[in-house]
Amino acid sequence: MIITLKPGTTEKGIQHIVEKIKELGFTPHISHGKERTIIGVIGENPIRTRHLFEAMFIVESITPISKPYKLVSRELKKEDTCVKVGNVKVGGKKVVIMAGPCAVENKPLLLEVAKAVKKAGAKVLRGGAFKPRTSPYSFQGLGEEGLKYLAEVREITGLPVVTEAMDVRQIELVSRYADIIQIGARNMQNFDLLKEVGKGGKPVLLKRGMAATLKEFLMSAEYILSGGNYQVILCERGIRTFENSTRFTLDLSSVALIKNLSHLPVVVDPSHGTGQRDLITPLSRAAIAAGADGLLIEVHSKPEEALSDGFQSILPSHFENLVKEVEKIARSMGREI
């Protein structure tokens, strides 16, 4: 349930409510708004205790949370959440573009691409050090060596880094080098992994599973927030349907719907969502028009030689044009790159 406190409630009053919630065996989650403070009470059937709080003079109202995803829900938090990564804010007025190669192959190539995408307007460098592949014989990534390259290129370019952790045992290692930990589509319901990143303070980029409903997607995010980590970015990257002319079906309706259901920022990955480089720019424009807070784009200077997903990677020159196109849409909506 949601406890809304009256305007002007002191910190002492807030703490009194919090202590009472804990005493009853529930977990409090505080959200400070512009005028009012609200406290989410999370646990099994907390609404049965509402009478204990209704009698308190600092309580303005008590509202049940109808959604199963309590902390993620916009019912709990009306204002949009901004996830801070260094000087970059995901979820604010600016549209944030994350770009780079699908996989970290070597340092010279990574540095070349990083410099190019930064010059074009990217604010975050993406690159996989650990790669979940359909075939066990495909390139699986460089592991810690790749993470070191990402960290070294960050020092040179100033771009924060997002990269994937595939296993609970990799969290500590990836956290040592990355600024954002990505949870890939295949791990969206790896609940032990979600719990582990929920314990940490690193921002998390959570990708929607290829066969996941929006409810399942948001419930996975709930696992992370319930652990205490509120720095979560959602990523729509396409789902499996009967359509086979594209790699996946990019569900842009989910962007608009998530904005209604949740306060968390949403980015779109049109590279995986289509699997066709010619479709990436038009669907990037459409994603921003639908309300996305950012994009995740695969860029490679020699896609034909890429060790992973070269067919859906675009050249740096094409990325530069993509940014210009997306900027037009963003400006028309009162936003900027």
The other form holds:
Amino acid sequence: MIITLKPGTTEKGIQHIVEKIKELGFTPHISHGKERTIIGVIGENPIRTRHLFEAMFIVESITPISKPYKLVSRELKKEDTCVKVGNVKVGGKKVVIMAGPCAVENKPLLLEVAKAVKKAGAKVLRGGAFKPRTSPYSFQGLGEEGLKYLAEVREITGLPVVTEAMDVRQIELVSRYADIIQIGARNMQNFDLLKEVGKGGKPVLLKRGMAATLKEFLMSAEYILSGGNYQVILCERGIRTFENSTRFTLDLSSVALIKNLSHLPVVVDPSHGTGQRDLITPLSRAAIAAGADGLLIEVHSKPEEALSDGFQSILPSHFENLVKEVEKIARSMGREI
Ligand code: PEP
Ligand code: MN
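Can you give me the structure for the form predicted together with phosphoenolpyruvate, which would complement the form predicted alone we have just seen?
What follows is the whole complex; the chain from before opens it.
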């Protein structure tokens, strides 16, 4: 439930309520608004204790949160959340484009792509060092060596880095190198992994599972926020449907719907979402038109030689054009790149 305090409530008053919430076995989540402080009371069925708070003279109102996801919900927080990654803000006025190869393959290639995407307007470098592959015989990623290359290329280009952790045992290592920890589609409901990144302070890019409903997606984000980490970026990357002419079906209605249901920023990955190079620019435009806060795009300077997802990777020149196209849509929406 949400306890809204009267304007001008003192710190002492807030602490009094916080203590009471803890005493009852719930977790308080305080959010200081411009005029009012609101306290989310999170736990199992806190609404049954509403009478204990209703009588307090500093309490303005008590509202139940109707959705199963609480901290993620717009009901709890009306303003958009802005996730800060160095100087980059995801969820603000600017549309943030994250780009780079599917996998980190070697340093010269990573550097070449990073420089090109930066020049074209990307603000974050992507690249997997731990790759979730369908076949155990496919390239699995360079592991720590790949993370080191990402960090070195960040040093040179200044681009913050997003990279995936596939397992709880990798979190500590990935956190040492990454600016944003990616949780991949296949791990969206790996609850131990979600709990672990929830304990840390690093921003998380949570990708939607390919067979996950929006409710399940938001419940996964709730795991991370409930651990104390509010820095979560949601990523729509396509779902499995009966349609098989694209790799997945990029569900752009989820973007508009998530914006209604949640305050968290949403980015769209049309590379995995379509699996087709020539669909990436149109779907990028559509994603921004639907209200996405950013994009995640696979770029490779030699897609035909890529060790993973070459068929959906675009050339740097193609990416440059994509950014120009997306910029037009962003401007028409009152946003910038
Ligand atoms: C990726 O972005 O590198 C990736 C593996 O994507 P997904 O988890 O969405 O398949
Ligand atoms: Mn990929």
